[in-house]
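A single chain, nothing else alongside it, follows as structure tokens in the form predicted alone.
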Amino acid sequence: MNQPLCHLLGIKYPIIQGGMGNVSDPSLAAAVSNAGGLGTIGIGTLPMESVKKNIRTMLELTDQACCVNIPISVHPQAKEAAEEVAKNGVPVVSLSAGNPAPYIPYFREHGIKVICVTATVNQAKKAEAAGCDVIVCEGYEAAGINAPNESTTMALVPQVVDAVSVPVIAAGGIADGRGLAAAIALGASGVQLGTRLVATKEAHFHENYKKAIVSADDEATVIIGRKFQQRRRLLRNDYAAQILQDEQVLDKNAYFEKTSERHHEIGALKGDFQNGFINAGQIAGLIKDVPSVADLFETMMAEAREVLTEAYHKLFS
């Protein structure tokens, strides 16, 4: 594609993958890579031994643009997988979860594309001053942890948009081609996916994870953690609705301890939803099948440039 994004990133397709902690799968990052798209690790609170495992993992089975997030806040040694990234010559580097500032000159000095996660344009505006190269712009429809703020993702992007030069990356609430049109748009240059990629054949996740996506409807997702200042949007299960029903009388360790990253895991991994969480976004009313990832990318731009020649011909012809 003749499209900025994709030439600055060195990918086919502007679709990039959400980073999705502890959970990320090596194998699902390079095939969305190997699609055309930019794959993604994240490394969650993994100890390094994995995060190393699973970066020489993903550079083993692409040879594509890939990327790793790292949540800069919530990694005891964040520092030391910036090292990792730049030592492995791991191309993209995705930034969430704290200032990124202090390691965007790092990145920078070693050839690195820097993305930046952001909900609020504020946020935007600081991380194209501190010279990233890629905003991310994640409303309140994605999975998993959230943004106190609440925003929306088609009333934050354009704004996002209005305010910052560097190009933007729509997230939340986005799984097929008409997500990405309407992302470009409202100004985006791509889009950024996360549960649509669990609900695909490459994703090693639990097949229970998948089925609970596919039948999922429009009031399948719920906010936990109000109370503790820590949005996050769950699957509805068993597990989830425990939390919910006992989040008002729990105490900050107790809350913390049952939304821990080894609850997610058995529930994204081991598809127990009696003793663990998924999590999911808005958009998995949306999802009724599990396609390849490479079929997936291919639909989604075949039906965004159809619904986007569709549109114009409806105003203006």
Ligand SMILES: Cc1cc2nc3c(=O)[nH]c(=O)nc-3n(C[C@H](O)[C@H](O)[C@H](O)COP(=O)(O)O)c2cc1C
Contents of the next structure:
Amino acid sequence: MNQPLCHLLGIKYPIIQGGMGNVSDPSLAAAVSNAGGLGTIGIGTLPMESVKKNIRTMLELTDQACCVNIPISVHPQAKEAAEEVAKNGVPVVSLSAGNPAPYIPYFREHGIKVICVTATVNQAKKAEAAGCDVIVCEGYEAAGINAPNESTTMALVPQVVDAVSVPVIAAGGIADGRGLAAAIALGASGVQLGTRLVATKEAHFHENYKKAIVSADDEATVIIGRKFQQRRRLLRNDYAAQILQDEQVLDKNAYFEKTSERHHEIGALKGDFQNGFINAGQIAGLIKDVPSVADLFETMMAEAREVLTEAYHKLFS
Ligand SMILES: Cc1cc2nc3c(=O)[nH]c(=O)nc-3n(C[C@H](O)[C@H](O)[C@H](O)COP(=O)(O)O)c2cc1C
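Return one more block: the form predicted together with this ligand, after the form predicted alone shown previously.
Now the full complex is given, and it begins with the chain already shown.
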């Protein structure tokens, strides 16, 4: 708790769960919070009834700090979702996919800590100027929707760290203690995980999704959507291969239907890879097991300690 980010967010380890849109599950978020990280449910494009239910369930399953991710420009009732977060006393909110500035004063008035997800130095500076507490900076390695500039975590994190004064969290391409140590070495105060948490015991995702991550290699992900200015990193499966093949001839409406949250749910929750896609980051190739969240965090922290000590000796003795 003495680590500034942990102190600020009320968590034990500087490890944050990234929002996971419509396929978020309160029990995984609670498992992350109960294991000492910051558990997060995303609202994606879920109807408000589901948003309300998920928030209530998460708060029932953990008495630790937890978070709701609102993708501002994606959810049709982002403002109502923000009110629900405040009404239920969720301690932390994460804002992505849109301009967070109009929302930040509202959350601050309600004593809610605000994390802004950014992918450029400019976005990070604007989010800080608008009053956010923590910046997540997400590189192009990450699962799901990525920024058009395609900056990688390694290049982006130190530039954002130099540009802002609030704590920075590195996201994209982190799955073990080496990644955590590297992020800290670049000046980050913590890490946000997506892909690694999909392959955990508590995650409710379909076994096919977890198996696909565990058997992935370094070339297993693909980027779709460049033509439509919406890059999304997926694990290569039959459905993703078909989209890639068809992308140049699909019109905008057809493309966005094929990549809608409905097809994400079919892939991630039903494990049907003929009709649905699964988000995954480049780090999937490093993931070889399905641990409990608590074991994962203990291992990551122990490994980061070892790696940082070894790095010191490698460089200076
Ligand atoms: C299944 C899944 C769904 C995601 N949905 C969202 C989302 O709704 N909002 C968001 O800001 N990020 C979303 N992301 C990105 C994560 O929050 C996180 O930043 C990213 O996965 C980190 O990179 P990594 O996958 O390399 O760990 C999603 C990631 C996954 C794996």
